[in-house]
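Consider the single chain below, provided in structure tokens and representing the form predicted on its own.
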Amino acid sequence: MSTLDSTEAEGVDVNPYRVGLYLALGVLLLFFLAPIETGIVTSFKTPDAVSTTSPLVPSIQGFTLQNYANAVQQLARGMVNSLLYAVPATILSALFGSFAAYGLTLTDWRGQVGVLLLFVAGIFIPYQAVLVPLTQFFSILGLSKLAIWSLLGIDNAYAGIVELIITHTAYGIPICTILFRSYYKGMSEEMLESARLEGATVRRAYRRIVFPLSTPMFAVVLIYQFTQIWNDLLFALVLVQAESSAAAPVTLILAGLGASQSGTIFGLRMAGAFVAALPTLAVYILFGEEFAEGVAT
């Protein structure tokens, strides 16, 4: 009986450290979720309800779905434009990053370290530092005046989408290369050596062995790159400039959503923010399992 009593007593004991830890985590959870809850509540309120009720408190009388209907209508063009450059730029930067990482990690050649340092340096170049050279580059290149647009029957206004594809692809290659390189460093060298002994070329070894085994890291890179590109506003603001442009992405339109002479319609703006976030959420859901596997490795 004494042993049983002591066991029950030990089960009832409360660890003050653990209690304090859970309380701190609970407070932090509420702190980080409060803005999301406020945004969701506000997105379902009419302008009058927003001004007369607390941001954290739902309003039954001021409840409306019109904000989401208006947000979808006004953001539809921008979301299509964002997909037109975010998807190709994400895929291209991931592929080029994988190619570069393969050449810098699983092959040996002279000058490899110097090239790797250039990729590392590319990660630390801030967006603001390349804005002027970037605009000058596309101005000199005259990408918006290429005859191919007229041959394809595409309005020259959509040249901004091509510029954004090139910019985000080039800017994403360094970070994708480093991510893939960290993954390839853990790959079995004996397996690749066996492939070489059997006569496999560098290209065939990548296509038959390295690429199929890179699925988890591709999920990580695709999620990371798509999120970064989709949420970018700075490059869109510099290259496309106006939300009225035919090539305006969703972030550019969202920046002015709900603005009027009478004030900002916060319900519409919050609804637009959640609508614009749906593609990134869908990407996380689709590649969530592979993403977890890639991060774990």
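Residue numbers count along the first chain shown, from 1. For clarity, every value in this text was computed on a predicted model and none was experimentally measured. Throughout, rigid core stands for the largest set of C-alpha atoms superposing within 1.5 Å between the two forms. Compared with the form predicted in complex with the partner chain:
- Here residue 285 does not count as shifted, since its C-alpha moves by less than 2 Å between these two forms after the core is aligned.
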The other form holds:
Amino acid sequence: MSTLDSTEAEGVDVNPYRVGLYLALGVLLLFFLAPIETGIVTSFKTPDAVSTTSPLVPSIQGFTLQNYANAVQQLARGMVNSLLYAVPATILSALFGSFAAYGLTLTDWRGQVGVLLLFVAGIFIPYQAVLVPLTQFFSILGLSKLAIWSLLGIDNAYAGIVELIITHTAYGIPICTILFRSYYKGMSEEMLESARLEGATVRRAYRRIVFPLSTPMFAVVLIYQFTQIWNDLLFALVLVQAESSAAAPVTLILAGLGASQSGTIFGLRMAGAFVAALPTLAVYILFGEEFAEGVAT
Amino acid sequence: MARLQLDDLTKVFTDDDGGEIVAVEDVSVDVPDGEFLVLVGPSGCGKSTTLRMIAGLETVTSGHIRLDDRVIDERKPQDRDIAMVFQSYALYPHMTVRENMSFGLEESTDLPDEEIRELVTETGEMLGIAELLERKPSELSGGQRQRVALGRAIVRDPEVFLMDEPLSNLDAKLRSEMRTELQRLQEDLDTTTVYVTHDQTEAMTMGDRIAILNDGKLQQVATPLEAYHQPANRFVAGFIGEPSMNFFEMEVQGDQLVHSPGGDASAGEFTYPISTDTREAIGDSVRVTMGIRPEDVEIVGAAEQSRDFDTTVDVVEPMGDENNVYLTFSTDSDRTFVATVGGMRRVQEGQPAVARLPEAAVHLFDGESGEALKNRSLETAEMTEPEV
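Following the display of the form predicted on its own, present the structure of the form predicted in complex with the partner chain.
So here's everything in the complex, that chain up top.
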């Protein structure tokens, strides 16, 4: 209160605590924004300008859009590939997570707790621990050897996309289930009992009541999962392996972007990073309102 | 239209430690077609569990539920043709009122959309919510939501209505309005109804019969007036009626009852002479509880009879139409009993008063079991029994 009073009385706030607080906040702000600013500035510089000017300062003579043109050109196929698996895997893991959470929360059956514990345990499995079994599993499954690829005239490297869909869906389900579960626990039990009494089966009650009421949580889960899957490099590296593959995801191409024997083209790398981040930004903007509602509940 | 029978219905819950909790024990009630039965009791007495068993939301541990002589305990809730109104109304928030009311018909019948539309509109008109049909529940007031919840049950034209404290979320004025309206509706529809409440006023005013439950056990099934005037035991006597019946712990000594609070006759404050008939009704019981309703306690000018007692007025609660007068036998005692006197009568706190406890109005309950040994003489009660 004394702070407020002094502000009103003198018009200037000289409280040392506040001064310190704003100073610290300013430093933190700079700390977090500086790399992004550097990235943006660098992405518009020619390689010459990058080497001759300070990373933080924009250069007018060295301004170019060529980096973005190159980045888009080189990343385009990767972005298409990434969308090919990120969209289905996101939707599938959200849907399955919602189904599972409904079954584990709003219906009643024996052994629920045990199954729920398995889901919780699933969240804590480190990805590194499953890399070898995962590659083994898919090599035994042999999706790329299926005749369908040659029949359809598609490069069999796209089997990697299918593998990524399956993998990301599977590993996304536990966290989606837990997120939906916490949401469903707050849902009125009497409402679902009423639906049961009115003749709705468990499946119909989901479709007509639980699913439409889950919209805010779907926004949260879709944004979260999409960002996770889009940004993942580990599974892409293990399942698709080569940047040169026809099915290479954007992260895989981005990793090698602008690196050559003659040195690293920093401008191109920065531009590539921003281009690759665009779809996740778009998802945030699309579902932003529902996201806020879902996080608040 | 159906007759609903509960035969020795029992529900045992197993808690996390494996212990068993008996929520409902051997409850048997026969609800004839078209009757409005009120299940009443304090919280945790098992009334809601009983209702949920009838609905099929809880399994039955033992006993049977019969609907028109068909056992339905194994049937799924959706196959019982029962509609339930929940305390929270349980409306579907993302659907309009019309969609809320159509839901049950869409899920449980093959009626064409047009017919469902008509039925919903008709029911909406009957309940006075026709103009709200296109709104969402969040845009409605508590009373309107209540009507929608009722409409959702009525539109399905079920065999039995179950209502779980449907009025408890309404304010007092609206509640008494809805009470009357619900009764009228039920009479018009003539659908068998089981209504759960903890409010004895609702039970008294709404029920054709009331079933009083305590600790999972059925205490009495009777018409409201029977339960009021001829309670089966001390619990019913104390639960029904507002203000509650006055109770005195008494020891039987020959042809008189000696007040013995806590079983200690020396702490007693009065001695109550009893007639031969009453003495016979008591039988072998040594300790009895004497009960008398506040409206049967008369405040008279002077002590003229052996059943008149000198008391002091402790507190007066004016209710407008009547006064609740709290009396004590002696000024230093904190034990009070209540007398209800006319609202126009002036009674002052701290003044002496003579209380007359007429023997005809006295109830006696066994001190151990609480069973009624003698209820008030019924001449007056019979006169007030409504002619149906």
